[in-house]
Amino acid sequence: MVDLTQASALVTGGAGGFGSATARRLAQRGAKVVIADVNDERGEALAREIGNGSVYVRTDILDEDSIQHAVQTALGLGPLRAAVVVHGGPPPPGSKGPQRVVNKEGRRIPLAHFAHMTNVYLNSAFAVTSQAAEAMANSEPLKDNQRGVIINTASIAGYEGQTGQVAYSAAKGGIIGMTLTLARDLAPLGIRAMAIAPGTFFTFAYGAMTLEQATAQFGPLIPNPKRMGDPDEYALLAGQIVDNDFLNGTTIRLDGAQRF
């Protein structure tokens, strides 16, 4: 079990559903939360409501030395323990949702909003992990030589992606891929990586829709139960990974049994 009492947490994203929900758990178990956004009112709402030392740090994830400004905050409140990379990012200039390879007119996508889309979820996310895990590295080790864990966020659309999400797939589907490698990697010091995938859940990824008018069109789809998840099932499961420290280099899915 890492032992958050008296050490940091960072979460990127952490002013958006999944990250404030697990900016609170987190904080629950004692954490200095930084929370990376670039949502100033909400992470600096956030950061009031959660308190025990928690912070808002405006942090742009495609910049490392932003990366960077967060990480040595989260050092500044204490060692550095645990980090869930959950951000979502900027959608590619002039996107318009989902794109097929080749549309309708016979044109393909550019390639620079494939590179896009990789950079923001996955590029960003290895840079957040690498950060995160020199900072690990540096701390003393509790016990059985336990030095935290990092938990990047996939989707199940890295296993079976939807019309139109390529990029976003081939992201999601990395972070997938380097889940069980980052952890061998990581091993020797100590610190544990996982990932997530979630299914559909409600966060502000909906905008101006309800939760019972989102509930209808998309519930649905759930096997079991018939209704999207609640952010903090995500949060709830970061904080079981947190705590056991035998979940190691795998990715759980959160889904409900969705299947596309």
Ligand SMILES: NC(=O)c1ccc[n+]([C@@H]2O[C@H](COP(=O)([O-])OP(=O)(O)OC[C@H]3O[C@@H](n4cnc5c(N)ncnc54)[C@H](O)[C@@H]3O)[C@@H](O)[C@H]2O)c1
Given for the second form:
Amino acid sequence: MVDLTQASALVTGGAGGFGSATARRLAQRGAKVVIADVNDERGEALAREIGNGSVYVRTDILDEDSIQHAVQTALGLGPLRAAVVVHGGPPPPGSKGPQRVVNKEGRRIPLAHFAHMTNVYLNSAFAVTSQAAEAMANSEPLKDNQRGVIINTASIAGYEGQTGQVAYSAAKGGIIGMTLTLARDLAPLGIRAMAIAPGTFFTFAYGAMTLEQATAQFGPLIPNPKRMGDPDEYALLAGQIVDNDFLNGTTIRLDGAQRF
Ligand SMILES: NC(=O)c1ccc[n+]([C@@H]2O[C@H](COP(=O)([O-])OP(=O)(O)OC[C@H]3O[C@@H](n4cnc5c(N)ncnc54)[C@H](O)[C@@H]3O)[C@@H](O)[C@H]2O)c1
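Structure of the form predicted together with the named molecule (previous: the form predicted alone):
Entire complex below, previous chain first.
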């Protein structure tokens, strides 16, 4: 069990649906949480709500210096013991939503679109992971040489893919692919690496819809329970991963048995 009392935790996308639920759960375990996000209003309100030394730090996950500032802020609050990488990011410039590799007009997706998406969902996750791991590596170990745990966020799209989302699926497949190697590389340092692959959850990403509308559209895709996932169900699993030292090197699906 990673003891979070007297320690800090970092949540990128900390003001988001998954991120805010996770920040609350980690704070309940005693961590001082750095809520790293670009949504100042939600981030500051959450830091006030959680209190107890947790802070909002404006952090752009596309900027390594900005990530470093968030990690350094966490270290100023206590040894970094948990990092949950669960940010979203801006859409590709000029994007009009999901698009097949070759569209109806016979035009291919620009490489810049693909590169942008993998930058937001994969490269940035590695940037946060490597910086968090470096910070953990330089901390005093807990029992059994444990120094901390890093949880990335994949998606069931990383397994089954999604029509019109080739770049997103590739990026999330990349998260799944790097998790075991991260765990192996970080094992000598006593740092665990895990990933969660969520199905369909009602977060700010569905901002334009009400929960009722989203449930009516997506609920039927989910065998059981027939509803959208609740972000706190993600946070609950993140907390369980922090607690259980034997969970390492794998991606856990959290999807009510949904397969596209
Ligand atoms: N909601 C789902 O159904 C679902 C399913 C599978 C995977 N996911 C993944 O979960 C992660 C979080 O998504 P969510 O559903 O909680 O969305 P969300 O919109 O509720 O939260 C995303 C957060 O990321 C923040 N963000 C955006 N750009 C950023 C930047 N440049 N730097 C730092 N933070 C930034 C946003 O401000 C927001 O608070 C994403 O990686 C997403 O792909 C979501």
